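To begin, one chain is listed below as structure tokens, in the form predicted alone.
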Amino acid sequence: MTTTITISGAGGQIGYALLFRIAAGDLLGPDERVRLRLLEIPQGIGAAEGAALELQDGAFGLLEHVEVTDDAAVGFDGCDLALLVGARPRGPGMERGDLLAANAGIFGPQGAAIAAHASSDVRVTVVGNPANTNALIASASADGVPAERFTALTRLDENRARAQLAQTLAAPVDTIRRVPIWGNHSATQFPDVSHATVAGRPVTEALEAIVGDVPAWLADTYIPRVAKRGAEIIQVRGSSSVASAANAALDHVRDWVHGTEDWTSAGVVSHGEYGVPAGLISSFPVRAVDGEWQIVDGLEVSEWAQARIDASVAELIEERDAVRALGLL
């Protein structure tokens, strides 16, 4: 069996970081052959073509074919998995409405092309920011494709949240579980440790011996550090996250396809869970079962946590309303 995977913005840095790991089997496993479609804007075609040459030189046994195109109809033809990486970044003097309008001009046509040309069971992961609202735009433009097929990447935020806990607790990161991200992939996101465990022990109990006042540490140190980690990397590295973002995208899609053992985080369409308005694409604690994301239901959420969730969701509502005001939804 061969899976067709389309990557938009494939000539960019995150796309470049994704391509070789997918070809090596890090996404679908060592027995799944892949066909790659590299979708770019005309200015990025050269970079994508160069990446395609390197893929050829890599002699990957699982890689059946690579195609480079700037035509969305070609790029999404028969696509099974789509990673929408390319997006318009916010430039100097650009207002939020300008940014949303610019990205609607990218993700709206891509959503329409997915509806017209992709596989009937296509699954779409939006990486390009603002990821939640870009996913909403793409979904709204993909007539006939269930909204559940469009997701936004918040796994990078979860990975950062787990890594920060692991560092603080001096514990292996794979022993840290159940640290979901709620809301928007932005500085308002809420990394929630209420149900988190470290080696089976409640994280909040483990933190008490190290940080003392756990609520103050969460509010003043932990949550801001996770939410602003991307900005920290830009300041230190001189450019935004690349390899970690690509790694998180692989984690997200791999879990979606193969299923999860426990909770993780993904931006998925709300049906009204936890007070999130239906139709918004918000991050929730989720499980992947039989190729579908399922929101973890019935969790106890404190007033303090709910207030943080509500604040992030309010930002998503503002973004949705701004897009609607532009006539783009």
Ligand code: NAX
Second form
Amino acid sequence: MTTTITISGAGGQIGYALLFRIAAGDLLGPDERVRLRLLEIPQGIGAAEGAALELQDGAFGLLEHVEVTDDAAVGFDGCDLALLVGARPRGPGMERGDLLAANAGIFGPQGAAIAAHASSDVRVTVVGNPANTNALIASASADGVPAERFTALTRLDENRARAQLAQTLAAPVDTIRRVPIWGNHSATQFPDVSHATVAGRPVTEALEAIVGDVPAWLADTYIPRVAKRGAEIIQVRGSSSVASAANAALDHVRDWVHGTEDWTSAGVVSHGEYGVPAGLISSFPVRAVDGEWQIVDGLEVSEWAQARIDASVAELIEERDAVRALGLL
Ligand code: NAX
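Switching from the form predicted alone: structure of the form predicted together with this ligand?
Every component of the complex follows; first up is the chain already shown.
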């Protein structure tokens, strides 16, 4: 079998980190051959072509073909998995409305090109920010493609949330489970430890012995640390998260395709779960079963947690309404 994977923004930093891992089999495993489509804008074509040359030099046995293009019709032709990484960053003096409009101008046409040219069971993961609303715009423009096929990446936030708990508890990160991210991939996101476990034991119980006042630690230390981790990386590294973002994107797509053992987090379309208005793309606790994300339903959510979820969802509503007001949705 060969899977066709389209990466928009493939000439950028995250693209560069993604390509070689996909070619090496880190996404779909050692038995699945891949065909890569590198979609760029004209200014990014040189970087993408350079990456394509390096992919050749990697002599990856699983890599069947690489195509570089600035034409979305070619880029999404027969695409099974799309990673939409290329986005318009906020420039100096750019208002939020300008940013949303610029990105609607990218993700609207890409959604339409996906509907016209991708394979009928295409799965789309939006990485480029504002990821949730960009996914919503792409989905709204993709006539005939179920809204469930458009997702936004919040797995990096979850990985950060689990890693911070692992550090605090001095526990291996893979013993920490069920730490969903709710809401928007932004500083309003809510990393939720209320159902989390460490080696099967409630995380809140384990935290009490270490941090004392758990609610205060969550509100003042943990949640801001996770939500602002991207800014911390920029401050320390002098550049935004790249390899960790690519790693999370691979985690997200791999789980979507191969399924999950337990919960994880993804920005998926709401059907009204947990008070999130239907149609918004919000992060939820999810499982992947038979190639579909399913929102984990029926969780007990405290008043405090619901208020955090609602605050992040309010931001998503504002973003959606701003795009609607511009006539772009
Ligand atoms: P770069 O600026 O290095 O790369 C972006 C690439 O996209 C450039 O090569 C550019 O030419 C290309 N591009 C722009 N418009 C395009 C279009 N219409 N079609 C195709 N390609 C286009 O940014 P990078 O560091 O790779 O980050 C990419 C995006 O990921 C940004 O929007 C960033 O904010 C977002 N992130 C999202 C994360 C998440 O967890 N959802 C975390 C990491 C990252 O911040």
